[in-house]
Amino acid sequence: MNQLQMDFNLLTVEILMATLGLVVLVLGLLIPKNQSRGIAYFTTIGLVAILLYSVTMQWTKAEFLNGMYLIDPFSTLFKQIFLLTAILVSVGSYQFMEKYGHNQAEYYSLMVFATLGMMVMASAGDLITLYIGLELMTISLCVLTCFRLRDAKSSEAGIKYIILGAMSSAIMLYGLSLVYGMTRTTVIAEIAAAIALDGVSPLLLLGLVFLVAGFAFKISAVPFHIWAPDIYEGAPTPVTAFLAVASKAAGFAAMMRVLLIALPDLFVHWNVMIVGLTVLTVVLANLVAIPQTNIKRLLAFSGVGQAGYLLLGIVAFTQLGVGAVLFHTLFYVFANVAAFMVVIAFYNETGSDEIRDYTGLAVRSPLLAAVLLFSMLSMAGIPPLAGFVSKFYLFTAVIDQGYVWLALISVLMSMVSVYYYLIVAKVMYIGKPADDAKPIKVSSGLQIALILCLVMIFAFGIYPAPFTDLAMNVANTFFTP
């Protein structure tokens, strides 16, 4: 009995998340609509409390239900990444939801349940558990994407996300079923042993192809990125930020768990596919971002390009590569969410997402202009910002494995990204605002969140040692039985 209780204690973070989501939903029925803003604060405080509790489990390594669910430093760090993103997006949603005016409980509850789905994906030690987490995340995000019922773009984005999400889930499910059929187990740790015993079959390789394609959809890698620009543009901006960071991180967590732990004997086969996806993603995403005139579409293609850089760590298949992925993902939370919070604040004031309307933003709101500038420069890999350090580790990881040409392509595309980021900077700092343009008001809560993100972007770049040590130590435990 004590052992059973101790086992369920391993699921405390997930249980708290499920409880928070249900409580927020019930509060929406009890609290008058004119006091519903308190739900947003309650959700944020709850997420912060769960994040602080998760720190106590940082180095816990245990199994639940005979390996079907894994609690280890790798999954715990990703859970903290999801929680950080949810907290920042929750703060960034205050003004948006106040302007929207209703259904706040449903909005924040769905955000919590989507985060719970991501946590399940990160800890999944079993293919069935992985798929359940994937569907919980996807269904919640589908509803959030079309949350603005009277907005045509939001409805269109929701429909596209449902169709393409269902298609990608079907592709992944077919791949999972083939892997199960050839290995006769759904437990990730046992799949590698079964392959080592029985060898590689054509059907197993076919399952691998479907698996990689399914994961590529979830992380929006080229050419499976077709859903990202339209959905990012049409979805409510806070939801776009959540999609661009948290759901992508969840896809990478599950992808690394399956490829590096369950299918290492197929490295020769899946590595070729990952290298191809990396080249296509890094090159096409950065080139297509150049002509974009909508800031959300530009950030969408920027996010696709970032997925390409993260794939470098999987190509390396080393502790350094996995550690670099973890560090890059951690910094990406602050950089990308900060950029989207600026977009949220600007849209709330002007109702526009067009880059040309950002003319003179440095005059109208110096804080918003500075945060957007440094966020984009960090994503481009400019020193002394965080993106430079993370890309340095990613490039070093692939060079160590002999992929010098791949690192050169990635460096070249990083230089291209500087160009389209500076287009936005030029508009903000050189252009003059219209005569009737008013200063943009930023709430105190959003100001604190923006300043925090800006501080973290510089901290990760100037003094990265604590964060890189954490990432590398977690990566080490990921490769240790």
Given for the second form:
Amino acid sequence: MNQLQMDFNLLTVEILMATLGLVVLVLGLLIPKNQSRGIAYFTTIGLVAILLYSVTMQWTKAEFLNGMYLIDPFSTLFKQIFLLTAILVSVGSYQFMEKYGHNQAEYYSLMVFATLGMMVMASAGDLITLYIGLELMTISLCVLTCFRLRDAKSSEAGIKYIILGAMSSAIMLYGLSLVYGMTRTTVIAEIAAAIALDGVSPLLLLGLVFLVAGFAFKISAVPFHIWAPDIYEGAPTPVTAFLAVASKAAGFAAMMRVLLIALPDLFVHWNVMIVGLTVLTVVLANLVAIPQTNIKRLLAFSGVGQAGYLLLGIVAFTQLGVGAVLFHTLFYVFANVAAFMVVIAFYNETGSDEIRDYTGLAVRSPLLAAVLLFSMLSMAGIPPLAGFVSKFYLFTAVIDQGYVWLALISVLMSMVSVYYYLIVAKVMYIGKPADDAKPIKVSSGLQIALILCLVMIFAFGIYPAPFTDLAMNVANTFFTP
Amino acid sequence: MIENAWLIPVLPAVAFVVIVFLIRQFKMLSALTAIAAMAVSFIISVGIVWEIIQGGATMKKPVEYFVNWLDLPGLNIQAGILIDPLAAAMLFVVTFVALLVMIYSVGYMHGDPGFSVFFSYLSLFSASMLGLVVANNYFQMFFFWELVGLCSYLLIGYYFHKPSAVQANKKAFITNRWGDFGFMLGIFFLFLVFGTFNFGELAKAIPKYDNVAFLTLAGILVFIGPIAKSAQFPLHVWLPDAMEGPTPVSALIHAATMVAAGVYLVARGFVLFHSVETVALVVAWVGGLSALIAATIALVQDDCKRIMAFSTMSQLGYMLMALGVGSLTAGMFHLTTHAFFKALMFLAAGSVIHATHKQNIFEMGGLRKSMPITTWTTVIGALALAGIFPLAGFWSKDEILVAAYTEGAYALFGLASLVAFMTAFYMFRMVFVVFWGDEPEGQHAHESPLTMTIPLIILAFFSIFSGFIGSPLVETGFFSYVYYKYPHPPEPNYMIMISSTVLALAGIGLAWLIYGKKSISAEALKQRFQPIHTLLYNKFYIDELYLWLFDKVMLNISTAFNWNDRHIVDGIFDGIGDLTRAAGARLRFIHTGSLQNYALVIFAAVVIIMLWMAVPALGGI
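Switching from the form predicted alone: structure of the form predicted in complex with the partner chain?
Everything in the complex follows now, all chains and molecules, and the chain you saw is the first one.
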């Protein structure tokens, strides 16, 4: 072995995140409980500062510790996606956590650590590092899921998440150890070389199956999505938003790194599995979303469906496919977090997540109704919104590889999704509010965040070129060593 | 300045957003915002014209900036600006007329409850129109083409409480759909063959392409767009009804700018329209026939705005005829001068309507005494339109006649000369009836406020002098910048100059004899030619024909389709929908809420995948 490469400058973002998490925790001990809003603001500002700093590293491509940790445009873009989600979720948490939470500092600190875990997953150049990141994220999220102490549903969700999460981790770890056993290395870049040298063995394939199952759990692909609706429904809504967006994106980041970089030689094998998962996911998620009556469950299933569309990019296994996944993830942050922020704002005022209580929301709060409508239309892929462009890229990517039938199924299921999104729109816009319904107040911080999301949803759709260029260039660097 | 050209459409667009979302409740502030944005756009346009005179861009070396709006393998759509003398002339005309019309509207729309909304629409329209002018590709042009259509719809129906206005805006919108559809198909065909929407790239590729049938098809399809937008026969029926909109709108959109967009498109895609002889002939003859049909109808109308609507249609026909016979210079020059004097005529008519609250010319009379500024500016406009030396219309119309004559299109030349005679007649018929004659009882007209008369005076000034820039009297003029392939300085053809002047004077003289001096009885003439009069008065019954086609033919076909749609198509889709819903309702029971079940599903899934993968590995199926 050569001398260890340890340029700590490369880790600035991660170091800052860890520092932020610890400082928030300490602040929580120092600041009186009744002034804890300050901690929330501090977290948001800190995250924004780190996001801005990360832009300076946009095109850095380097290794840390001889390939165990990779700093490349791909991981940096994912880190920015996580940070963006964390920022929006933290803004959405202010009122919710004051009303329903208990220890604010712990909440925000756990959120920061979960984000750090995702960052490690995205940057991992080594299977062990990847697993450490995964566990840091999962355990933080488990605690966050049952953060509403006196809420039975929240506790139930936490228990379910930790048990099922541990189970999937075990499956994945088994897969990782099999891969290590067959290739004698845990470094991702070296695995590909080892497989090219030794060829494919049945045990390696077994490891691959376990790996894919583990990732499928994290990205909630059918049938490994089974945990998602219950946990999304039970978790505090800001945490649900975080789970639905950031942890899924982290799963995709790690999955792409492992499948596309470490195991390209097993393409024919994993491709079959991914295609199967994609079909199951888009079909089942969109069908089951139809009869839902709870908005959080509806969004959970729509989120599962979105994961199915994202899988198309992996099926394609091309630069366009990876770029499309990046673009879709980036847009999905805004659309989905915006939808969840509307749910949070609505819950803060009414204490309800039932779709029927959204009747006449357009009158009670035009902003909330508009944001929910446009984020849903965007997820359904209606032009000129962002979702249309990103789905267009994803479908183009698979059609280019000859999977016309797969694109066709996805388009058909997109049409089904329009149906259940429009049910919500109908309730909000056509339904008359009850006589005693009051206008819903939205705090100014949340208003700014919502408008930002709305603007981005339109910006990505009307003028996608700069975002496309960014995503495609990042995808380009992803494949070049 | 040219590098700032993107600001020209953006500023009015910003004004639109600001007015709609921020300052709608402050009427004067809204108007000022719209006017200020337009004024800056106008100044930039003047700057661009100045740079072009200095040689900053020529027809051969246009300045083009663009970004990729959509960039995928096999599909590249740009968003950009293309500045050449053609665009610059159009920019100047649009920003100038729009600015004056906005100033005029402050007076004309005074006290209207929708004052701010009106200005926001005008801003949106200006932004769309200017976006259309600077477009560097067909796709972008189509986008803005649709937007100006939308604004036209909104503004025609501005008095939406009037059923006639609602009818008119629907008619305008539906008629324009025909044109838009043809245009769209045309540019898609072009894209399929040439793989680009960009004007410059197409202009290079089309001459090298030799499939005449395809070029004819594409050219004619694209030309359907201008036929509808520029109100040419047979899609002209919407323009007269569009006069239901407020008069400033008629002046800006339905006289000077939007309806000229069709002409501009033909000029912009000149290479395409002249790639095949047939297409050029179609353009020329559609223009010529429309000019004739409109002029004959205008002879007998009695609503002052409708007379001018038909006059607009007729003049647009002139321009297309010029482009069809091959003179880009003549067509665009007439577009420019026509914008000035037709806007003037409409704004003057608005001034009259503002004063009398009437539109039927036979219910007015003798306004000369109470409204001197309006009267004399109208006379200048009418003289310019009639083509009397040395006003603007004389020079530009003359160039069209010369172009038709030198290209050997003698039939079109004769037709155009006849139209020149009729134009002079119907214009002065209106002038003599409205401003001379006896004042009817109970008419208390007074001159309009300064915000309205100053634009009239400015436009009158341009109606007199703007013709000189393209006349044979100057050495470098309009023709040295706006041309196709190489400049064509006009050669004075005295025979045509004299003949057209004589025809115009004859038209004015006849109008004076009938309506001024009344030595020939209009009634007697009407009795004598009753069938022709009825035919013309009813606009050749084209509207009725279309209505019959819709009622009797279209609706019957639609009924059949409707049945099919309701019973067969809906039936299938209802079935699919029910099936989908039922599937969803069943599948939700997978989610039992029980942790053990969930764990089982996950393990079972892993095992199934394993077996599935194992089958080929173990040498199975």
